[in-house]
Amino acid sequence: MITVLRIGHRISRDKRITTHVALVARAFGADKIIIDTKDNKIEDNVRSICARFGGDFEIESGVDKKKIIKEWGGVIVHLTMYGEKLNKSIDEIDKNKDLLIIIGAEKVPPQIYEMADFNVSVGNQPHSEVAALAVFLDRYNMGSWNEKQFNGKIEILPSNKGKKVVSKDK
């Protein structure tokens, strides 16, 4: 199981980017996202996308991040530009254990660096946590996310030109 923990979510400022983190998590192979700040609107938006586009992705907000981290029984990866390079870390992560990926919205408390098994950087330059999550999940899942079948009410068909959308609503 792959779970993304979004910490430091600020409702007034981060709603769009946190939604994008959730959508990337879903599309790139994670099973769940948990957000430390309670945000019913993001929960509703992500559940609506899952209802239309399919998949078993879960979302929960308003969780105690320290409790989640302390009680996690698998591997904990914190994505940060200050970590070890992705290419060095990725092969060391035990894929037979559940994975918790921590992504910050605001400055991440120093304790998170200590609590993580791996502090991984997807490049040592400032950029989007959405990009970091996408690249990390792609490498971790070795691209398998791209073949996943979501079996939703709406399916986008690959097309070189134009938009091909199949609606399975009855």
The other form holds:
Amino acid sequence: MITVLRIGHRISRDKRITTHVALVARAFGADKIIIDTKDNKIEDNVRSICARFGGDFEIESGVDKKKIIKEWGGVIVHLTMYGEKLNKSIDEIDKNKDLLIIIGAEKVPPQIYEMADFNVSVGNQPHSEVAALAVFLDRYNMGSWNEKQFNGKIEILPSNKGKKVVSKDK
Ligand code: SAM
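Switching from the form predicted on its own: structure of the form predicted in complex with ligand SAM?
Expanding to the full complex; the earlier chain stays at the top.
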């Protein structure tokens, strides 16, 4: 079970990037995203994509982030450019335990760094939570996300030219 915890979400400023975070989480093998700020619109958007493209991905918003972190029974990874190298951390993370991946939007409070089991950097340059999450998940599940079957009403078939889309919505 892999859950992504998005903290510091600002409804007007972050709506697009938090939606991308959720879609990357879903596509790259996570089971759930939790967003600290209540945002019904993002919940509806993501659920609508899940209803069409399939899978069991869950979304919840408006949560007490500290409570989630304190009560988490598995491993906690915080993605930050200040963290330990991904190549080093990835081998130390117990893959048999549930995983909570924390990513920020604005400045992340120091307590989060302390509460995480692993502060992990995807390179030590500032970039994006979307990129950091995608690279981390790809390394964590060793590319197996790409074989996942979503069994959606809409399925896109790989194609070098043109769009091949199968619609099972009858
Ligand atoms: N300035 C903020 C801070 O000091 O915490 C970070 C803002 S950054 C745009 C948003 C999020 O992207 C971060 O909280 C982190 O999760 C992720 N991020 C950005 N660069 C990263 C990197 N090199 N490695 C891992 N995560 C990164």
